[in-house]
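Next up: a single chain in structure tokens, the form predicted on its own.
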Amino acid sequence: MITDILEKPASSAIDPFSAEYFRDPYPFHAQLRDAGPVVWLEKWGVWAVARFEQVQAVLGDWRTFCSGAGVGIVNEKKMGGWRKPSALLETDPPEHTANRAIVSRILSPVALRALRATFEKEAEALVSRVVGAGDLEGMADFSEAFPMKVFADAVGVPVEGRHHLVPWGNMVFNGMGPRNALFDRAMANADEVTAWISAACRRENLTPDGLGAQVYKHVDAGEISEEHAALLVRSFLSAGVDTTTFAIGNALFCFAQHAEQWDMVRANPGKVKHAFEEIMRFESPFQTFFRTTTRDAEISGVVIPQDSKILISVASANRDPRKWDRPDTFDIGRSTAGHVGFGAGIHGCVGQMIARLEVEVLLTALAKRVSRIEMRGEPERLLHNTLRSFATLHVRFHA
């Protein structure tokens, strides 16, 4: 039996879905890393990997650690989920390969170059509005406002009803955790939100020149069905607003806390790209997700039974001192090569280049006009099953 060959694994009472953990996860990350390469989480009956080496190993082996059973704590092959599985995040090859190929062609370097001018124009306009405007709420008025405009326009979804994009992302990412109060709160208006999202992803409701409409060209070519195309467009909407919003919010917080790093960006705008990668490492918007073992699997001497859920703490891996020098220091001059803020392996975020473009043009526009980002009062941390950022973040941009 499998229990006869298991080495004694580390076990922990840490609850990665508690409010205490959400408010300040980093001490808990250190405890999990120090406990061992693989840790049994007693509260939820799942395994966890929090060290960089093991996180990379799991993400790099989709055959053993699959996504097709869902990337949340629930095994959706056994219990089912609250929505149809994501065509990208929750499929494995060969289906995933075909889906990703379609989306990758749509989000090609040529396509992103075509979007840059529009994104830059909108970034300049937004920065012009906020500079000198006094105190503002940095999440709703700035961090959320930009992707809600430029990304939604790029996909081509209807303008009316776009406010549903935020609760939709809240449903998707809180849905990766347990069925707790955060999940219940996120699902409070699920019927209305889901109905709008489903309608927005249909061909007839998309602008003819947007990224969403390009998906339907593959229907016309006989490659996929109309229903499948709608799921691919939905994948854009699931991952394209919340994560970018939270990355921008985390950037504001980091630069407000570390003014000398903002001065480096202003002195050399070419550092914006490096700065964004350090933000993704230092304050990863995406904190955790799950994989499921397809067979009895061995990780660092511990055998994990088939059909086990494994929590992957990418945020912990991004601060693992076994990988990074001074991991708890925010330093835009460091090499961030290998960070797993966008995941890794075949399921690495397919939209990461458009997210990079959004944040790059926005921070560049900000650096031209803003000498200092000032925190105005204590920010309110967001309590969220999967993502990390702020519920409110009051700031002032000094021209």
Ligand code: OVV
The other form holds:
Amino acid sequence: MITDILEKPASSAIDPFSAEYFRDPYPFHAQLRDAGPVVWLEKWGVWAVARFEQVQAVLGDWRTFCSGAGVGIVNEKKMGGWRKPSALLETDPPEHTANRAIVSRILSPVALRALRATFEKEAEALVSRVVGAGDLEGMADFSEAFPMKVFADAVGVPVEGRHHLVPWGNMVFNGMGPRNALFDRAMANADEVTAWISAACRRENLTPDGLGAQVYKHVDAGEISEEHAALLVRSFLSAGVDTTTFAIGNALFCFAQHAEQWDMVRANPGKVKHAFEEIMRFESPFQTFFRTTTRDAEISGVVIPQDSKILISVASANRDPRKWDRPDTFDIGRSTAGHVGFGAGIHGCVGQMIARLEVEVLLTALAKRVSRIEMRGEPERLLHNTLRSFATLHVRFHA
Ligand code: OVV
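Having gone through the form predicted on its own, I am curious about the other one (the form predicted in complex with this ligand); can you provide its structure?
Following is the full complex, with the preceding chain placed first.
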């Protein structure tokens, strides 16, 4: 029990779940960082950390800042959530450790090597379809099309009904926010979408050689139950589509706006890998999520009571001038070491290697064929409780 209040906490009226914030979060990030190391958000009655140092500290201390009460704004231990908690995202050690070990092996770099050739072939095919094809809607026709094909194939999801993965991702990630209009809209068709997802996670509906089927090997080995395997497969479907779709969209936007950076990639395709890390820093697709205090906790001298929700803005940490030089400059030549676009600590993105593989392969294929990514008209910003990208992004890929 901490008895001395060391510092008076900063307080802010900023609403990180408002349309104004989603349209341009960066000035709000600066205000939150400057307000203090941890800030009370009056509108929702939760805390927020927006500086790099404190974001890293919170993510590094799962004993104090747990995930088992959910990583959305709702305390799922107290209130219950809208879905059964994820066995990976919303658990703490020791349960988390065992689940993570299973998925981590399935998604390890060595295990993923077998996927590269197929991803490359599909990337070439997609790029061939879009290059010189005139005006395209870069989200649906490109950014979403790729993961929906290669990731869904890799997991081994049925082709029929696959479109349900998009509204499901919308439910999962908007569902981490408060009960606002975005939340309600995402849940509008929840029963039908959930039914399809549940079925897709079952052994008999997965291809026998995919990543999903590999989870069921642990059932055969007597380690986990059939239901538990289905829940782990659900994590692939929840975390693997929107995140990469939106990362690709953000990449198109960054390179359309910074043609000289695209020229650098084209001049040296070996730079693609690193360029993706800068995209993850500069326009992190997964912007915010929560932790919950397991006890009275101290952050830089401020006492946060037990059972408090803390918003973690990885997006803000990735642009904190206390950490980064010229944080608001998109520069594929900079060091991106330490960015928290994939999170950090024991919950750091377990799928980051497959995400990197997808984006690297796709941007490499694009760099070979496309001299310029031209934005056609104003992109339409996606208003979303946790993810940052575009609803529509009209582009033209010049040969
Ligand atoms: C990282 C992430 C995001 C969304 C859902 C999940 C994980 C999950 O495990 O369900």
